[in-house]
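Next comes just one chain, in C-alpha cells: the form predicted alone.
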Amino acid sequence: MNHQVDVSLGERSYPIYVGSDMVSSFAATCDKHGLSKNAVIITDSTVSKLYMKPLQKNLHHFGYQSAAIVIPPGEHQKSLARANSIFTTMLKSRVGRKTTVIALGGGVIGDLAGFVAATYHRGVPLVQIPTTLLSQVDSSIGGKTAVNHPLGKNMVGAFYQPKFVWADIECLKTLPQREVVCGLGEIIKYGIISDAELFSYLENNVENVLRLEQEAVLHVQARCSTIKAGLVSQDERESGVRVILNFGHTVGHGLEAAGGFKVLKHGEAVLLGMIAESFIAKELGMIDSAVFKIIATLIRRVPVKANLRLLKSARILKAMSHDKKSAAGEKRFVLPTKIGQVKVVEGISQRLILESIEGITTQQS
C-alpha cells in the first residue's frame, strides 16, 4: 500500500513517503536519514492530542530525545511574533544546530515549522508530518516556508527543504469535513493545471474523496506528489514552470485575507479562485463556455458553506494588490487554456477582476 515519490533537486533531494499505518517505522526511517537522535517537534494543541503520544512513544523506543512545543491552532498562528517565542523556547532549552525539528500537523504549522527550521542557528534539519489531506497532497512538498504579515499572506519566508515528507493517510480519519473540502481543493487544482486523467479521475469520484475512501485518496495523493514534485524538481525557488501552481490563488489569497483569515480557509478560497480565473479565462476567450461549466460544475460539487456575503469586493482587491503574486505592481494570473493546461497571464483589466469576483461572491457556491 505504501508507496515513494522522489523530489529531485541534486544535493537536497528527498522522498515523500506515502502510505497507511506508518507510525511505527518513523523513527526508523530518521535512523535512515542519518538524522540525529534529538528532535523538536512543533504542533498545535489539536493535533498533539491525537498524534503526539505515539509519535514520541516511537521516536523514544529508537533511542530518540523529544520535546514539544504546542501552540495554539489557526492561520493566525504564522506570524513573526508566534516564531520568535519559538526560538526563545528553543534557545532557553539549548536546542543545537543538529537538532531535527519535526513539523508535525497542517499547512499552517509545515509553514510556521519550516520557517523555523529555516532560520534557528541558520537552518536545522526539517522532517514535515503533514496531518491534514491539503497538507499531504500541496503545502508539505516543494519547500515554501512562511509566517504571514499584516499586509500579506506568507510574505516573510524561505526556501527550505525537508529531509523527507512522512504522509499517513491514517491521520486523516480525524479531520472535520472543511478540512477534506480544503485538500480537494488543492487537488482539483492539479488536474486542471497538468492532468486531464486526474481531472476525469475526479469527475467519477469526488465524492469517494470526501469520504475519504482510500483507494481513492491514495490515488490522488500519489497523482499530485508526483505531479509537484516532478514541477519543484524542475524549478524549486518558482522562477519558471512552478508558477502554474498558484492557479486560482491570486484571486484566492485576496478572498482569505478579505475576510481576516476568518471566512475561508485557504482551500476553500483556492476552490472559489479557480472558478473565478477560469471566469476570466472564458472571457478573454481563453477557453469557451463549455469548458468553464465543466470546471465550475466539478467545483461546486464540494461544499464550500462560507458566507461569501461578508466578503467586500473592494476589500478583496486591495488584498489582491499587496500579495507577493503581483509581478512590479502588475497582477499575474495562471489561467486555463484546456483541461490539464494553463498559462500566465498579466494585464487583466480591473473591471473584469471585479466581474469574476463578484460572481463568485454574490451566489453561495
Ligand SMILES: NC(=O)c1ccc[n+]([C@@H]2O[C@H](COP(=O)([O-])OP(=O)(O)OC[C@H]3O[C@@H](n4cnc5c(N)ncnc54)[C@H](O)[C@@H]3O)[C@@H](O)[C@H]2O)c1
Given for the second form:
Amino acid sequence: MNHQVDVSLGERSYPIYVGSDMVSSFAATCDKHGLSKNAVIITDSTVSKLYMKPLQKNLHHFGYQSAAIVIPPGEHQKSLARANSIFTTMLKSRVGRKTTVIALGGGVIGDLAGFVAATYHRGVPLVQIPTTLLSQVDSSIGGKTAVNHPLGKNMVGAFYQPKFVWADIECLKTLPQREVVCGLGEIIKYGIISDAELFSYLENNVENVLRLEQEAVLHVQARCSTIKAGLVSQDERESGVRVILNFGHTVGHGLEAAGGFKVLKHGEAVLLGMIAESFIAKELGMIDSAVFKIIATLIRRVPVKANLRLLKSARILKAMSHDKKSAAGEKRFVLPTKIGQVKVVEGISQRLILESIEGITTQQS
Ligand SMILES: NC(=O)c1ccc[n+]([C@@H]2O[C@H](COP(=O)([O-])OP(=O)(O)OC[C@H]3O[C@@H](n4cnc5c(N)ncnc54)[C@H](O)[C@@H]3O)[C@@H](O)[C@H]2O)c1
Ligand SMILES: [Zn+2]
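Having seen the form predicted alone, please provide the structure of the form predicted in complex with the named molecule.
Then the entire complex follows, led off by the chain already shown.
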C-alpha cells in the first residue's frame, strides 16, 4: 500500500487504502476490520473476467466463503429492477446480515452494490473495490449509493458508508482510454473547486495521467481522495460544503440525460459541463476571460470523442429541470471565483444557460 486517507465520521469513519499490487493483502485487511468470513462479490462481467479469480483466491486462502453475482456492464444496470434481481439471488442463497457485500468495479457497480448493501436486511457491511479511475478518485468515497429511475439519474438511494475503500491502481492498466478520460473529469474538478496546486500539476502532467503513468496517477489519487474525504467528513449528507463537488454536474447531468446516457459517459459530461459552467461564471463577472481560457484549455487537452451535435439544447434544458439538485425548481450552480475556489449561485437566466450549452455542443473537441 502506498498511502491511506481517512474519512472521519465518528463511528462510521473508514480508511481509503491506495496503492499498487494490493490484491494479496485484501483478505487480511478484511480480518483487520473485523468482517465475518462470508462475502458476496457484486461485479460486472468485464471486471469479473479480469479480477475475480485473484480476489477469490486471496479470500479463500484466508478462510473466506465468497459467492459472486455477475451482471452485465453499463449505466442502465443501475436500476431498481437489477437491485431487485440481486436481492432475489441473495435471499434464495440465504445470505445473512453479517455477510459483507464487496463492490468490485466502477461507479455503476459501486452505486448499485452500495444501494443493495444499504437496504438488504436493512443494511449489511460494505467494502468498495473501485476499478476505474473515476471510481477510485471519487464515487467509491463518501457513501452516496443509488439507482436510476426513468424520471432521473440517482433518484433512489441512500447514504451508506463502506467499511473501507480498496483502490489498487494496478487495475487501471486494463481500463479503456475513454474511461481514463472520464476519471480526468472528476480529477480536474477537484483542482478547480479547491486545489490550485493540483490544477497546476495537471497543467504539467495531464498527458501523464492519460497514459496512466504510475507516479502521476498516485499523485492525483492522493490529492483527490484527500479532498473528497475532507469534504465528506465535514458534510456527510450534502447539506453544506459537499455541494461543491457538483461543479460541472448541473450542466453535465443535463448533457448525459439528453443523450440518453449513450452519447456521453458521466465523466465526459462533467468535462464539458465544467466548460459550460465556467463560461457562465465568466459571463457573470465571477472570473475573468483569462481564467476561463486557462480552465477551458486544460479541459480540452482531455479528448472527449463524442458527436456532440446529437445533443439538442432543448432536451438538455428539460433534463436539467428534472435534476433533484434543483432547489425548489431553481437551478443551483457551483461556479468558480478563481482556480481552487467556487461559490453556489442561484437565479441564472435560461438565456445564459442556453448560451453556455451552445458553446460546447457546437464546438466539437
Ligand atoms: N456515488 C458517487 O458519489 C458518484 C460519484 C461520481 C459518479 N458516480 C457514478 O459512477 C458511475 C460511473 O462510473 P464509472 O465511470 O466508473 O463507469 P462504469 O462503472 O460504468 O465503468 C466503466 C466501464 O469500465 C469497465 N471496467 C471497470 N473497471 C475496469 C478495469 N479495471 N479494466 C477494464 N474495464 C473496466 C466496466 O465494465 C464498464 O464497462 C455513474 O453511474 C455515476 O453516476 C457516483
Ligand atoms: Zn461526478
